[in-house]
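Take a look at this single chain in structure tokens; it is the form predicted on its own.
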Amino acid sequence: MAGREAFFICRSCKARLSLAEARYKCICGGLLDIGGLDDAFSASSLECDAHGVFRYRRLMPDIIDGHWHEATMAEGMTGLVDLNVKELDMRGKMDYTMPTLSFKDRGAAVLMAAAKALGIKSVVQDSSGNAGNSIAAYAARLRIDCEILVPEGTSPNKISQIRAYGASVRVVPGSREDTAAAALKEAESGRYYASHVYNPIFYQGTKTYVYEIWEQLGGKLPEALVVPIGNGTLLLGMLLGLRSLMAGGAIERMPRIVAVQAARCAPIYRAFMNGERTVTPVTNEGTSAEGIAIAAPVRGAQMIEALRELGGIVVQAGEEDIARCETMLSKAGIFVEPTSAATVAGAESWARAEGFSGSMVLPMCGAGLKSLH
């Protein structure tokens, strides 16, 4: 279909690459987004034979045709539940609901669709839970091996549920970033990075999150997006549907764009008060929500990018309201784990304290048992 033969385009040199090519990164070291896209958003571009994610394919780069049907596991197109938060409107959308208990799948049945049409036999992935189930689950079912490496600490629970799709994991001793770099060894080493964070056929499945609220909502969005961010994985795939319902005349402008960060991991929140453009990395004091412990977050500069083409803001969740929030979400019949919390005791601080009282929508990330140590 014409307008869908995307390839990669590097941030830094601007360089054009083939999506067969494979990689991650570009050969100057840049990192890389999709370009070649015409994704504007119209009625015309839903599929009807597919259920949420792949529903939006004609808005994806086409690499994906020949095998998302093998790929999709009816990932998506999950309710939006009254969080019952006093005296606000603040509705979840319930991504922990899709296969593997994670919003990642969206961009994991993406991704591995791609690997397959590239005929990709072993990929390799770094995760602190939830994306490396996602990617173990979806390379199960399209029959390509795959290792996940996981930072020590990580919830015994991820790691078996990453064990039961037949991947092997490799725990790796120290932070969250040294697993990311014995990730990178492997991916220099030519093996594929099947990478939520790097590659970015992952934010063309997450980019699926605000068409659905668009669908779902009749056709607007709410007046606040409020989204948890570590790696950037959903906000920088939220730009993407932005702009694409933009594009398309389907919205004619912005929502509210809340971020929201542990207070005890919290380089954007530091450099976006600062009113830098890119991000020092700080210690990770320790937090519950594990899931946005990213102390050098690799897109941290595109991150704060977006934010400010978005006219959004930045607020950090402490552990003791990340604490009361689980608890009062799980009261409510919502379980889930602290990440998505934090982005509730992160909405409701900002909220009271603004006076904002029009609706707002919030991702549930991933299922509380994930978390249960």
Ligand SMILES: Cc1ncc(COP(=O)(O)O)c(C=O)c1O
Contents of the next structure:
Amino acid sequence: MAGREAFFICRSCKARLSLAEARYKCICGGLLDIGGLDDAFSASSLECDAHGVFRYRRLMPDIIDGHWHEATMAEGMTGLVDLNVKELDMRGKMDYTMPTLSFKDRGAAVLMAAAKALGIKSVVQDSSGNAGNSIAAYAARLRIDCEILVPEGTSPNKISQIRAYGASVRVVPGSREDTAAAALKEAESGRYYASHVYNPIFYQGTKTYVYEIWEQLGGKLPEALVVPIGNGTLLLGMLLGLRSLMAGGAIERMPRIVAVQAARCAPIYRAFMNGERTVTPVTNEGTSAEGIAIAAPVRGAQMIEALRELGGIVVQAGEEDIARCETMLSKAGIFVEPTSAATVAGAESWARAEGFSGSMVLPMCGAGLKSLH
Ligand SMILES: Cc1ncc(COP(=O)(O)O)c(C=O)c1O
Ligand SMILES: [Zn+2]
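Alternative state: the form predicted together with this ligand, after the form predicted on its own:
Let's see the whole complex now, leading with the same chain.
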């Protein structure tokens, strides 16, 4: 298929870099996107020999072609399940049922298949826990050495799981931002930075989230897609997937996009509501939704731009509501981490305030067991 020889393109100076250059940002310091990829969606581009994410590999850069098979653990094509929320048409996409129990497997499978193709032998990454688990698992599978940096206070089960994959774990004192700074130092020293934040190949995996929903709903999307946002890997992947569906004529208009932050750590919400283009870091006041507790999102400006392109909005979820929704979901048989409950809480208050009664799909993005303290 034509148009799969993709490259990195700098968001600042527009320089093009080969995907074979194991860089995490441009020489000018700018963030990288993927360019040169023709991923207009068409049903004929689906590959029926793969389950989930790699079913859509013809819509991804060709760098993964020789290694997706070795990487895959049948991640993706997770079910859609009614969340049993009173009077609302809310369905959860069960991404916590993936190999490492969170949606991050979508991105990690694709990024690590690419790393393998580049002959990378060792990677470093930082994470609030789930992305680290995903990278560690796929590194193990592909026999790549792996070190994951996590902030102090990360759920012990997430740390144990990373270690179980054979990766080394460094617990960094201080905030999530201190952990990010420590990882950047490693990346500057020349180690391959398998970052879900910096490396845009990750978003080639998260974009499959919307392809799957489109297929599962019989060739259409729900009226609203609700998405938790911390660093924005699912939001930015969704944008790519939606553009791709639009370019291929599979959808004619965008669904409503509702992005959710935890009220106690909401830099994107603040910037969006103030009509700003850039995002000022906030202080994380402490939230149970550790997956979205990102006080200084690296791609913050890009997330705001994405939300504007999509005509989306940002809402907040408070701690009491998060806890209430966590219990409500458990009672409906769905044991997820507070970050997933925050998504439901944000969606519920938005829908009730707006009088919105249309169909909604939300990611049940991480498993409850992983975040038990
Ligand atoms: C369970 C869960 N949900 C949502 C998110 C938010 O994803 P992102 O930071 O890419 O926006 C994360 C991130 O770690 C997560 O672990
Ligand atoms: Zn540049």
